[in-house]
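Take a look at this single chain, the form predicted alone, given in structure tokens.
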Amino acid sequence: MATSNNTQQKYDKISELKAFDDTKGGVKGLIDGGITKLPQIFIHPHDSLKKIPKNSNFIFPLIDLQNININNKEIVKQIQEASETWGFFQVINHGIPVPVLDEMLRGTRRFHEQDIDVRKPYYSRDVARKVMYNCNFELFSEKSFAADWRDSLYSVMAPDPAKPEELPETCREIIIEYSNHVMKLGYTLVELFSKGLGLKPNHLKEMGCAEGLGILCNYYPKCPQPELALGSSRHADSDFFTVLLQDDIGGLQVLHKNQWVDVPPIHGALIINIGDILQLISNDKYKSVDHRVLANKIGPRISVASFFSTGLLESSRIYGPIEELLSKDNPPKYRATTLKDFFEYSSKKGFDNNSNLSHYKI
């Protein structure tokens, strides 16, 4: 009886998931329907809904860029320690302009406010498209405790671009203004990682580490009963690094000594963190590090994150621990992979709780 209704259980979340997915119009959809209690698919498990502790006294990195040619030293010195201790970090005066950013923002949440009707012809789960916009990429992981309360509009930017045609109207020009500067903070960025792990600035340029870029513009509406979901479930990237511009709104946070710590909004700033490939390659020197989005009464809250990886997932280009990074005191932690090895594994996986790494340690 038991296994019956286990059974049973499984394929009504999974006809409820088909359901939803089918109506092509997301959680926003929901929202523009007028519901007012959360759907099963989308109530996560108590325990992955814990809130952060109310005397946390982290202090969240936040590292200023403005004169890095003068002040290089400190500057990799400070992404150094952040991303080894948080994996994470905020940078201001980083060479966007703040009207690109504001602009950024409402491009997104104009894409997703716009009619049903002209959002659904982007509606998709075949990654093989170059703009895909859905509800949660990974809706139907079998291990994924619930679906998370966001609908994402996904681009290629780099390095074979989507065409223009195929963006969005609402948010064309803006998407390819941001991804341009965005690609130029990505070279200034792995030079710093590459410094601060004691490599020559252009190693990880060399090794094709800010080559491919993905933007992801999230929109995460008000939620009827945002303590029983999440606006993204507890995950870590699975890229080299990520660049994250968000709102005033809020709601990420990060695991920091198994403690969830606020990532404060901080207008004009942009949020770095390491991703799964660059934990591998540094052989655990930089850390990719578990984090979430809370779901909120108030909204809509704007993310928009690009991911850094390699030029092309099919290529064959194996990556493992950076050799001049090992000795006999520091062998190699894990074993070499492609990328395309280590995307499939992760999405397949889903959000577990469990690290993407632990796959490929020795």
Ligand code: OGA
Contents of the next structure:
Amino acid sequence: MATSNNTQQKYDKISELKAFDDTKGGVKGLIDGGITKLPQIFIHPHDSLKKIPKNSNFIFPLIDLQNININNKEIVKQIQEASETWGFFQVINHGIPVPVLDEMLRGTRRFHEQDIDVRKPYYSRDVARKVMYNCNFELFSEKSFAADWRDSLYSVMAPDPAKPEELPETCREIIIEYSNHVMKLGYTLVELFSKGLGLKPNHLKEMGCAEGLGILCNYYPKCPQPELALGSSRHADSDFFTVLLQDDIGGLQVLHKNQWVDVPPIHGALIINIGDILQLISNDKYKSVDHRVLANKIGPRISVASFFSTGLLESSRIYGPIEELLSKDNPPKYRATTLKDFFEYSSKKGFDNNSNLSHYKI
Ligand code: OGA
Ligand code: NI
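Given the form predicted alone above, what does the protein look like in the form predicted together with ligand OGA?
Following is the full complex, with the preceding chain placed first.
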């Protein structure tokens, strides 16, 4: 009997997800429709939300990149330490003008707040598309606990970028301008990451770690019952590294020493985090750390995540622990994989609080 009950529940969940997805209006559409109670598909099981305590005593790493150059030993050391312990840090004086950041946030908001009929043509789950808008890439993943209370616009910006006319008019110019800035910052970061690993400065660059860029423009509407939902479920990023821009509302939390730590919003700053693939190729020296975003009664909250992966998703390029980092005492901890395989595995698995990396552990 239990089995048939479960099957019935699963069936209902899938049809509810499908009905919601078919509206092509995302969470924003629900709010515009005036809902006051959270639909079941967004409700997390109680214990997945409450188990881990929050700690407000840790100081989230903040690194000043003023006068940055790769021979600046102090900055290299700060980035290395943060990458090894937190897997996350915030940077100021990173070279991207603050008005560009502000306009990127405004452009994201403009896209998500335009009429549903203008948004709808972008709504898709076709990964072959270079520009798409949807609510939860992982909406139909098998193991995800619940759908995230957020909508996102995704654009591939390097190495084979979306054509300008494919980008929504409301944010076209700023996405292009912002991506150009983020690419430059990405090249600086991979040099610093390489140095921090004791490799030659262009090692990660030559591996293609800053070649591919995907920009995710997130919109987290206000939530009628924020204690039951999450804006982003607990996850680690499955890229090399991520550059995140957030507005001043807050809600991003990072798991540090098994406690949730708030990432304080700082106007003009950017958050950098290590992704799964950089943890894999650094053989666990750098950490890809779980994070999540709380849902909030206040909103919308806007954020823009820039994911660095390889542009050669379809290629057979293989990534494993970097040979120069290995020794008799430090044997490879992971088997090599293509990024295509890694992404396919992680998106099928969904957000179930388990690391994607464990699947590749030796
Ligand atoms: C992500 C992410 C955090 C945020 O998109 O992977 O972690 O603040 N976003 O939106
Ligand atoms: Ni993330």
